[in-house]
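Okay, so here's just one chain, in structure tokens, the form predicted on its own.
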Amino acid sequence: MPVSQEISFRRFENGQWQSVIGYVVSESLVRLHVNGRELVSLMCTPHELEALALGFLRSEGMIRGLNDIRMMKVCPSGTCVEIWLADANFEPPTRRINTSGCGGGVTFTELTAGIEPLTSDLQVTPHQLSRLLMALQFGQRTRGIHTAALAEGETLLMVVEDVGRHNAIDKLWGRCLQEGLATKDRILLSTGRLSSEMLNKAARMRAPVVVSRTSPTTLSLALAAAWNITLVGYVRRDSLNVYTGGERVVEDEEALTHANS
């Protein structure tokens, strides 16, 4: 299914109606099963549904990549994904924690479970992750959805759209495992709220600098402290506001130059 549909409407403008033909973002309800049992329903995109499922299960620690995948397969009807991990004596958590992702997010995980801080020798500027943010929106395909990208200098190395902020941080992980790309040490950026479900994917992916054109909660302010993550809100072209890890955000480009000399 695409990413988005093509709808007709009505739209008031200017003192007239007129009839107009637009696009809306693709939201269904698809169904994860693990080893020939229900783990988990997702409202999401379904689009890219194989990333999503790869990057969900790889995000709550159920698997660490590829090699622990036997069989995947998304049924003709786009409303579920099959997947048989090589652990035949696979069991699923049976403690689901409800996040405030949009679409009504789930986890599995205890938020500080098994994660160590970050030790990372990344930086960046202000008018890098501007550019990068506005890189990031400027080229987003469809009106009213989330994108995610892992950036690394001033270049997008992936990027993927949901209608769930969560669901598209899980999309991208799904892709880079795809694709083999690392996510370690490279720049993670959502359009999305920064909530704490965001904060244990972004650690999880050992992501030092994490930016979005949004808000961060009080949750995610204390993880990102707590996992030296430096989180990054709020950004504009001229703008941004730094929340933790300020080390690794320099002033300009000469600085970042001599930093990394």
Given for the second form:
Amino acid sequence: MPVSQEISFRRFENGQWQSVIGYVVSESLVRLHVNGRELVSLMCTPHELEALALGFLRSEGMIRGLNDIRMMKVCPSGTCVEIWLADANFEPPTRRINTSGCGGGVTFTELTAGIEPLTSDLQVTPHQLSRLLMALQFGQRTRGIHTAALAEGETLLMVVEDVGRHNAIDKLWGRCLQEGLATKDRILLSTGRLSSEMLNKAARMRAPVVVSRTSPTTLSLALAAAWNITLVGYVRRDSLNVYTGGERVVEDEEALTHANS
Amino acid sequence: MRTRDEAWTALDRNFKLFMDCLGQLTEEELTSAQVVGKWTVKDVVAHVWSWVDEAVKVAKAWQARRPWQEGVTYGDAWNEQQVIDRSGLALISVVDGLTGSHRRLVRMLDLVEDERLAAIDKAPWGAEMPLVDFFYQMAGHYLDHVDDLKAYQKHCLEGCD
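Right, the form predicted on its own is done, so what does the form predicted in complex with the partner chain look like?
Shown next: the complete complex, the earlier chain at its head.
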């Protein structure tokens, strides 16, 4: 199923009605079954479901890589993903915590458990982050969908979309696993709000710089500080907010030129 | 005697083949036309489901007493009754029921100890075999119905009348 679907609708603008062809985001309920048992139901964009499943399992610490997967397939209707782990004795947890994710994020792990602070010496500049986020948004065909990306330097290495911001991060990690792309010491970008669960995923990906076009939360700021993650929000063409880990954001020549002009 | 992996792979492969036969058919085609005797596709799914359910119970009670089997003959009448018992369910419930039972059967195969897999007892149809062979033969039951469903699917895709 595509990320978005074409529809026709009417728009009222400047006192006039017009017929418009546009796109809306695809959304459906998808169940993940692990070792024969339902693990979770996700409201998501039903595209790249294998990547979503992989990323979800990885971010929940249930797998470490593709070798932990014995078999995975998306059912013909596209409403479930069947996963059998190499560890046949693995029992999927039944405890679920619903989170603030508008895409129906869930997590089973305690937020701060087992994550060491990041020691990366990666450095970024404000204009670099601005350009990356603009490039990220430029690729969107429709509004109302969350995009997540992994970047290095000025390059977006991997970009994914989903109706849920949690799903987008999981899908990104899943695609990286599929492609053998390391997430460590790279920049994580998201169009969505950075809640504590999002920071948890970023920390597990060992991404030292996390960038959003919107806001963090109080808990995500506390976690970012504890894990030594650089958290940057409200990134626009000429502005951004650095909330934690400011030492990784250095001024570039562009900024100095602009300030002196 | 088969191995656990052979039985697992056969269950997975054959279930997929069976479920693939349901694709691209409309709900009407799945519930109205008779494809095997007077059974519709939905009835065939219900029939297969009943046997997977039975297999789960039998595998659990392998080499133990099976009180629900006493006096039961697994013939046409039993098969017919199982389908009738499920006839009031919606198509999606029947497909979900089969899928759930299939997962339980595969999960059971995953968890059963090696020694128990080699243990010999009687299948519901009377043949003696190791438990692992029982799993393997149950995988074969999916294939028993794949050809009928494939032929019907092909017929419908070419234009049902």
